[in-house]
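In the form predicted on its own, a lone chain appears below as structure tokens.
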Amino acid sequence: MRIALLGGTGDIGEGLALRWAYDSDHEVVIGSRDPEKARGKAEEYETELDSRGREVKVTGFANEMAADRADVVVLAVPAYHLTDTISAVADKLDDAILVSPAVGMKKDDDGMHYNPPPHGSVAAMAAEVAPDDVPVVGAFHNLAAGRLANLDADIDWDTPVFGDDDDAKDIVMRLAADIQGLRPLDVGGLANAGEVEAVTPLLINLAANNDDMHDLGVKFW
């Protein structure tokens, strides 16, 4: 399967790219507004994987080219870049699934706070902007990017997954399960996006205020 990570040069994009390339045989494509940056990061990821005995081809392109012919397009960009990113690649999304891990947050002296857009959630905003025939699935919100990108670190996390298209959601859940130590959990439709997105600032605040709680994820029992 061809997975395009738009914003794949950033923290969460790096972690997902490295884990999929290391743990699976999926084709990983890095996208960026700057194609040179995408190509440079792709080469860095290849070097890291090669040092661990994985000779994997990772390619880098401008977002539009990265999305072209992709089966799954992960919007690994900040929430405030989401709509512009979708609009830029909309005509390249034939038969693709859009995945949104983005969370709207704001920071003040007390910490990080959930800051959803008027649509109610970032995923709902993505669904409104996406072409009508392109399903949107939410996943990978509550992952500590630093630990995810550290292939020396084991992970044992759950990732809640939501979406209104059951077939698309099932594909994303299977992709998540391809990452060793990551368990996808179905939490229903897009209407449940806000509950999932709001967990991310909670985890950031816990990590910031407790010395022994860095690189937090979630696990449900």
Given for the second form:
Protein chains: 2
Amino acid sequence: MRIALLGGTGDIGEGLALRWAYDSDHEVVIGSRDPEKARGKAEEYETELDSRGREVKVTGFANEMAADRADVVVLAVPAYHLTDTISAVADKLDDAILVSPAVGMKKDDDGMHYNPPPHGSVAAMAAEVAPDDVPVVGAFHNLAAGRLANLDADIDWDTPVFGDDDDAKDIVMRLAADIQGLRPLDVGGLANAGEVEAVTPLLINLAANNDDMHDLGVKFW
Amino acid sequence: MRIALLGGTGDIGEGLALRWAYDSDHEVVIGSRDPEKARGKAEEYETELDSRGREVKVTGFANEMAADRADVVVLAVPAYHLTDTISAVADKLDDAILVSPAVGMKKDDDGMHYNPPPHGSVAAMAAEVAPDDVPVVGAFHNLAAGRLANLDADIDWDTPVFGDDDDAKDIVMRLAADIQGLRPLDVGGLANAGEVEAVTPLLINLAANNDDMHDLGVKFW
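Switch from the form predicted on its own to the form predicted together with a further copy of the same chain and give that structure.
Everything in the complex follows now, all chains and molecules, and the chain you saw is the first one.
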């Protein structure tokens, strides 16, 4: 599969790019608003992978070019850039699946809080902005970016996956399972997005309040 | 310590009662609006514990009597009974700590959803109703009641604990740690309650959508 990571120069994008490139044979394409930055980061990822004996091609383009002809387009951008990013690539999506890992949060003196848009969840907002025939699937919300991007670090995390299009959800679950140590779990439709997105500020609050915990993910059992 | 479990005849109350009585030397008192029911359940728990070689006294009373002279009062009642229950025992609380494990949820065709009261969280609602000098601590939200109440079942779960009174929070964290296989995690103040309470409907949705998963808890790492 060809996976475009829009915002693939950022923290969660870097982790997903490196893990897919290292653990699978999927083609990874890095997107950014700034094509120079995308190219630079793609080269950086190639060097990192090469140093681990994995010679693979990672390319970098402006978001529009990265999304073009991708099977799966991951919106690895902050929640407040989500609608702009979708609009920018909307006419390139063809038969692609949009994946939303973004979470709306706000910080106050007590900690981090889930702050969903009026649509009820970030994923629901993405679905409203996306072209009608483009399915939106939520996944990869509750992963610690730093540990994900460190290929020396073993992970053993769950990622709840949701969406209203079962075929699209299946494809994203299989892509998630291609990352070693990541277990996709079906959590139903888009209406169930909020409880998944809300785990991310919880992970941040747990890391902030417990000395020996950082870079947290979650496991359900 | 003397722990009163108001609503201790219900599912999560049963699990906490059995585990504390089995794993620790804390005195467990069962409360119910119906004292006969409380006494009957307390006897049932004693029989269960006795069959496992643990001869301990578990008593049952009306909620008011159960709360009287308790060090810790756990509100193991549905969220919509929370304010009534607190009001009923308010003048018995003296130096007690109130513990809120309750979660507000609503079900629709898609699944279970977090449905906090206007106060922002169930714990914040409890704090508003509780006497000013009675600290409220949130804990024990994300535990599967059936597995908790089955002493044959090993558990290995985390329970995020929050509250604005650090001393009270410490005491509840120690009580949680007295249950074998339960790891309390500090998640800050009451303002961080919502993200913890919202995990419960997520656990229910995960169990509903994955064939081999049921009675779920959570582990952060």
